[in-house]
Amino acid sequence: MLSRTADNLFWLSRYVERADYLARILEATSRLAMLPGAGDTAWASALITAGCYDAFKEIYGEPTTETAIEFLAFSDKNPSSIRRCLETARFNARAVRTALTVEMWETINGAWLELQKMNAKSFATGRSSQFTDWVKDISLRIDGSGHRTMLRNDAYWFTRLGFYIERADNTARILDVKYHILLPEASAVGGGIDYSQWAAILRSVNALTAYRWVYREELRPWLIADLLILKPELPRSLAACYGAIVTNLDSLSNAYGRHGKAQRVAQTIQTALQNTTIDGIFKIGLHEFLTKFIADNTKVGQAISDQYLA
């Protein structure tokens, strides 16, 4: 496969997953913003989680509900807005149509055409849940059609790598922002606001029901961190993402007959996750652990790019 084709497939998947993640952030933040006194703090945390707070402040200053929604969902000035993510995903898909199945292309192209009819005003006038549900449905259809219709070859493996590199980054960021930033200083840990925030975070990664099945307890920060970091049974956990990353990188190395830096770095992270405990993570500091993980995950993405996509 040409490196350019592999690059398009990798980033196509990353941008689809990023759009899905932003929709989940918008959905969770819309709930959090309804808590007493939580509006501006909640939207600031959403922008920090998305990694675009500084860019937002240069344009708008302090966040409000309307400006944060517009920037995260529809703004052309934000290269990671949902609109720009789906636009870039569609651009990458068009460049490699022959590497995609008909179902994948029609879903991506149809989503882009439908998105042209939407804007921030329609989001802000009571239909926000319809929009975020639509984005999540598009991501699910693209992911599902790829999983069900693509040959298990290098095209499939590069799309899987894109999904899981992006998903690992997103899960780590949302957990870090909640633990380190979101709870106001005046709010007691374990209080009503704290509980609502944790519940919204779990809903944003489809893990609230999973938490109750696994732990059968009230929401506790260390158990939530355990679920989102170390439980391979949860599809969005860091452990699950790295299990999938290593598997797909191994498939590439077997197909190409070469085991390189990308495999070594990913396996090191997977082994570290397998050998740690939540007590060990909290001894290091959850924020410090997640900051290092995000940096290491970025190194894996760069190693994949250097090894296969350059």
Contents of the next structure:
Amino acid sequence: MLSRTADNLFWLSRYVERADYLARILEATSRLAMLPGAGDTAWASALITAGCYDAFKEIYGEPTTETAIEFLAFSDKNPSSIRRCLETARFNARAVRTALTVEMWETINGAWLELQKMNAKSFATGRSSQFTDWVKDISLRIDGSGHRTMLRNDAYWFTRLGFYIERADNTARILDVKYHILLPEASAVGGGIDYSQWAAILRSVNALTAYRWVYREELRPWLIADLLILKPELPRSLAACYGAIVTNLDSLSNAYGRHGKAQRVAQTIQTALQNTTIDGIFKIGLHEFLTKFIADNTKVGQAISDQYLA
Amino acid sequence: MAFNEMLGSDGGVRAPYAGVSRWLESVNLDQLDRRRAEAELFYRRGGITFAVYGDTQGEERIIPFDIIPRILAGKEWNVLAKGLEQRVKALNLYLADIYSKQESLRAGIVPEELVWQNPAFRPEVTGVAVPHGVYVHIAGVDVVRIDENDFYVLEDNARTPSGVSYMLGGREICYRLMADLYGAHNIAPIDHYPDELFSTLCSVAPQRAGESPNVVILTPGQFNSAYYEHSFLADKMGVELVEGRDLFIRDDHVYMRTTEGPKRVDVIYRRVDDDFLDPLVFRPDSMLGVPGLFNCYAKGNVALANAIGTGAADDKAIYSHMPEIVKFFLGEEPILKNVPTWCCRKPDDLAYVLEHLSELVVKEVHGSGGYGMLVGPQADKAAIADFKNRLKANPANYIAQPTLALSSCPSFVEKGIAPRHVDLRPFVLTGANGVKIVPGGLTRVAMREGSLVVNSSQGGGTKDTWVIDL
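Structure of the form predicted together with its partner chain (previous: the form predicted alone):
Entire complex below, previous chain first.
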């Protein structure tokens, strides 16, 4: 297929995944911000997780619930607001609509049309959960329509790679922003606020219920890190993302009859994740581990780009 | 008084419209309105849109679709199809001639200066052989009907005519929404158009391409007004939709950048104008084309559809000579009529036109899309005065024709069902194995009462066109 088509598919998925992730951050933070004493730092932390704190501060100064939601959800001034992500996704989709099934295209285009009808009021405080629910629903429909209707060929694999590379990055960033409350010694501090913070992390990766099914005990920060990094059964864990990245890259190399740097780097990351434990990670340092992971994940994205998309 | 295709000249329902007439009596307006809304939703959700240049408000618009189909009897169509085939054959022979021996010029069929001074004439392709002598692989010939038996050609669009996706989309909507009426007619199918187009394109591939040539569509990109159509056709033919930046030249061959490395391209259905195809030969500022493409084309390593330079055959000044062109190259009487045309570059014609502006339609020689034209009978004094000045300043840029009474068809408009003026754009394919035309074409309808301008950029809509067994 055309390199440009593959590139558009890859980024289309990344933007949809990012919109979904931002919706989860918004939702988790809205809950957190309602707790006494948590509001001040909650939105700053959310903006840092979304990678747009500096841009925000330049325009608004200190975050409030209203300004942070506006900026993350809807603002034109934020190139990765949810709205802009969905618009960019649709732009990419329109550029390659021949590579999409009708079902996928209509889902994306339908979402974009609905978005045109929304305005700042649609995101006002108290209504933001309606909006985040809508965004999550859209990403489920795009993901689902792709899964159910696309041919299993390179177009599909590039789409999947976009989802998983972005997802791995997002999960790692959530962990990294919150790493200080996940250190084993943090549990000694304890208290209601920490509990809510931990729950917020799990909510932002859709894993609060999953945690209970996997560990069957109360929230422990190191187990949260274990779940999000190493448990392949959690769809947003780094291990699960890399399982999928390696599989999809293998499908590409089998179809094209050529193995490249992307395959090698991804395989190395996966092997490392399989051969480590959460204790081992805490020994290296959680922050150090995540910093390296984010850099490695970016390398895989770059290698995919060099190998196929240029 | 315009010819009403349903009611005819004597007021009785014409045979092809018997079914539609009965059906119109049985449906109520609410039902029609619901179907119209569903059709609109179909276009919106599908992103079946077009862009109007210079309009910042509606970046993507949908074209209004009128759900009441236009009907042509099979025997009417057969005559029309023969005329179209004849006309396009003549266009191809004429182009082959002006880019090689130029016998028609020596014979005085077309005044030489009309060719040399024509900006769409491309001296660069003189002597460049095109596969099977085909220049115009896809033509969209605009035809209007005046009465029971009179069809006139209004324009020969031989460059990159668009609208075929609306023809096919309209049929799709009729399948979905008009099952009652659809089922009651025996309609000639058109769904195979993409297959016919694909085989036409394959048939002109360079020989070395072998059994399965690599065909692509070249689009200017998603900001082009016809982008939807480009992607639609690529999808239906199963070929890549490329932009200039996806292509590059190596050793006088064209390649596209793919995830598996370079892949050679054999046939390009280009929806990019000549001017923008190759910055090394044509406009140097073009970002839409491929540097070096012309050279590959001249060496026969890649086929372009349509060929370079076809604009020399379809402007409105050459148009007036089409009857002679048909006779000269085919030795036949033209089957389709030509609208009498005054060429304002001729002083006598100009004088007549200036005298009769309020009766005439004046068009730019190279205009399209309904831009820059004057419909005399519907223009106010100021517009006529303005056109007078423009004509005097640059007479060669204009032609004039009598205002034709375009036929009308029953259409569903805000007030209910009313006649609206229509034209017809059939799509004529020419490949190594001759001419193919899917029955019917795109009917364009002027949705405003009394309006004669059917272009989508001017608020025109479309209808499905049914050629029925009769």
